[in-house]
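As a starting point, one isolated chain is supplied in C-alpha cells, in the form predicted on its own.
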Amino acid sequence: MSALLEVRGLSVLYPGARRAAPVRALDEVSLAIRAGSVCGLVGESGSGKSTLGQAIAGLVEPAHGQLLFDGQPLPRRRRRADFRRQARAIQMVFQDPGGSLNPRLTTGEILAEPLRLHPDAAPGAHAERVSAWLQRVGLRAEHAARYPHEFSGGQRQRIGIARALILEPRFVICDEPISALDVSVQAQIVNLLADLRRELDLTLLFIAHDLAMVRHVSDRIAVMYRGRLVEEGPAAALCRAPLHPYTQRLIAAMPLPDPCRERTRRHAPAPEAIADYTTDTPVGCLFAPRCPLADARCRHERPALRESGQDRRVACHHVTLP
C-alpha cells in the first residue's frame, strides 16, 4: 500500500511572546500515512499534534521541509488557485464543534459553503446534497433550517463531519474530535467515522489525548514530544512492546478496565520538574530531563528517529536495534 501522504523534515515556528525566541511547534517531523489507513496521532497537550494537522490542512505555513499528497508537493497558502484545488482532496473535522461552526449561519449554509467555495454541482443541486448528508451523518433534513446553538455537542460534531465529507475528499484529518463531547457520545461518533471511512475509502490522520480510543481505531500510530516523533509503528505492536520511554508512560497511564487492578497497580513516579516548552530546549533528548535512562550522551546528543525492525521507528539511544 502505497504512502497517500509525506511529511518530510516539517518544522513550524510560532512568534515567541515579548521578542523571544520562536516557539518550535514542530521540528524536523517525517512521516508517511498509507492510502486507505488510519494513523493516530497522540502525545500531551502542546506536542504539536494539533499543529502537525493545521500544517496538512494549509491553515499554518511551515517554516522549512515539504509535504506531498499522493506523490506531489502540496501548494503553499500564499498561492490561493493551486491551494483552493488541493483543499478539496484534503478535509478537516475540528476539536469544538461549537466553535468551528459559525453561528449566524444555519446548517443548510453552513453545508452548502463548501459547494459553493469548490463548485462541482449545479447550484440548484446544493440543497439536495446538504440533505442527503444530514441524513447521512444522523440528522434530519429539516435540520438544515436550524442553528448551531439548538444542538448538541454530539449533533454539532456530526454537522463538522458533514462539512468536511460533502466535497468527498481523499484524506481527512481528525483534530480531537471527541475530546470535547460526552463519554456517552464518544462511541458513536467513532462509530460514524469509521462507518464513513469504510463507505467513502477514507485515510484518516486521528489526533487525540486517549491512547485506549486511538489503539481501537488505528493501524498505525505515531507518537510525538515537545514537537519531535519519537516513535511510530502499528498500533498492536506499539501499545504492546512500546520502545520509547515516553511511550512506555503513556501505556502505564492508560486506566485499566479492571477497577480492582487499577486501585492496586503501582505507578511510576512523576518528574521532579516538567521543562517550560517555551524557553527550555535541551541540547540532547528532549525527553532527557523527565527519563529515569537518561545518561551523558541523552543530554548532549539529540537521537536520531531510526528504523527498529518489524515496521517500527524509535528516537532513543537506548533501544537496541536488530
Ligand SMILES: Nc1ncnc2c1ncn2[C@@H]1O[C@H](COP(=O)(O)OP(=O)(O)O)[C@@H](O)[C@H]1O
Second form
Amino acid sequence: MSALLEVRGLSVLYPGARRAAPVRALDEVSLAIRAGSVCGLVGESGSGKSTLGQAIAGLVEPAHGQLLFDGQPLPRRRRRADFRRQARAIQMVFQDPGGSLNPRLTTGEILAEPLRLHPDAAPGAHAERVSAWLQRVGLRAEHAARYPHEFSGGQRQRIGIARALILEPRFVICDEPISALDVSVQAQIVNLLADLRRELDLTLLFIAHDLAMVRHVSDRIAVMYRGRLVEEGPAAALCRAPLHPYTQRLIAAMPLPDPCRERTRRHAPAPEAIADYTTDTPVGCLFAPRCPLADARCRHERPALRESGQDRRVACHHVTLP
Ligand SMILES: Nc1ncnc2c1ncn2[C@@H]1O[C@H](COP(=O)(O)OP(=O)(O)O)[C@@H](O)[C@H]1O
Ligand code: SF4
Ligand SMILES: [Mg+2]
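Other form of same protein, the form predicted in complex with this ligand, not the form predicted on its own:
Then the entire complex follows, led off by the chain already shown.
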C-alpha cells in the first residue's frame, strides 16, 4: 500500500552551545507512513522525536535527506507561496497546549488565524467554521470569546486540536499531546483524537515517550534512540516480541495490567540518566554503552536498519530477524 508520507535518510543538526560540536538530533532516519494509519513514535526524552515531527511540519530545516508527501518531494523552504497548499495538509498538535496558544488572542481569533492565512482553504464565514469546530472538539460556541487562560489544560488541548484540524489537513503530527495534562483527562483527549482520526480519515504521527500510551492507538510503532530509528514494525508484534535490546527495555519498563504477570516479571531496570548528546560523529551502535549484548563490533560498526520478511525493521548486529 502506498505511503502518504515518506521520510528518506533525514538528518537534522542543531548548532552546539559555544564551541561544542553540532547536536545530531536526527541521524539518517527513514520511515514510511501509510495513508489512513497511525504511526506511534517513541523514545526517551532527547531522542529526536519532536525534531522529526518539526522537520515533517517544515518547522526545522534538515541538513540531509528528503521528505515525500503523496509521492511528491516537499520543498525545503516552507514559507514560499507555492508551499502554502502542501503546508495546509500537514498540521501539528503540540505538547504544551498553554504555551502554544497566543495568550492575547481569544479562542475565536486563534482558530480563525489559520483560515486567514490560507484563504483558499476556507471560503465562507470564518465565525461559523470556528463555532462548528469548537463543538466538534467538545467545547461550546460561546467559548470563542474567551482567552486561553480561562480554560483548563484539557480544554486548551481541545483548542490546540481544533486549530490543527480547522484547515482540514491530511496528516497530523501529535507531539506528546497528553503528557502535560492531568491523568484524569488524558484518556478523553486520546479518545477525541481517535474519533476525529476516524471521522476525517486522517493519517497520524503520534509521538509519546512511553509505549503504554501509543500501543493501543497505533497501527505501527517506530522506536528512536539518540536520533536514530532503531526499530519499526506492526504495533502488536513489536510489543509482543520486541527485537531491539532498547525496545525490550522499554517494554520491560511498561506497567502491566495483569497483577500476576506484574508479580512474576523480572525486576524492571532502574531509570537511567538522560545520555549526553553533544558528541559529534559517533561510531558504532549508540546503544552499546547500555546494551548487555554489546561487543567490539557494536562499538565500531554502525548497525544498519535491516528488514525482515514479516514487515519488521531493526538496527542491531545481534538480532536474528523473524
Ligand atoms: N532548538 C534546538 N537547539 C539545539 N538543540 C536542540 C534544539 N531542539 C532540540 N535540540 C536537541 O536535539 C536533541 C533532540 O531533541 P528533541 O527532538 O526535542 O527530542 P525529544 O522530542 O525526543 O525529546 C536533544 O539533544 C535536544 O537537546
Ligand atoms: S548493535 Fe550491539 S550494542 Fe547495539 S543494540 Fe545490538 S547488540 Fe546492543
Ligand atoms: Mg519532544
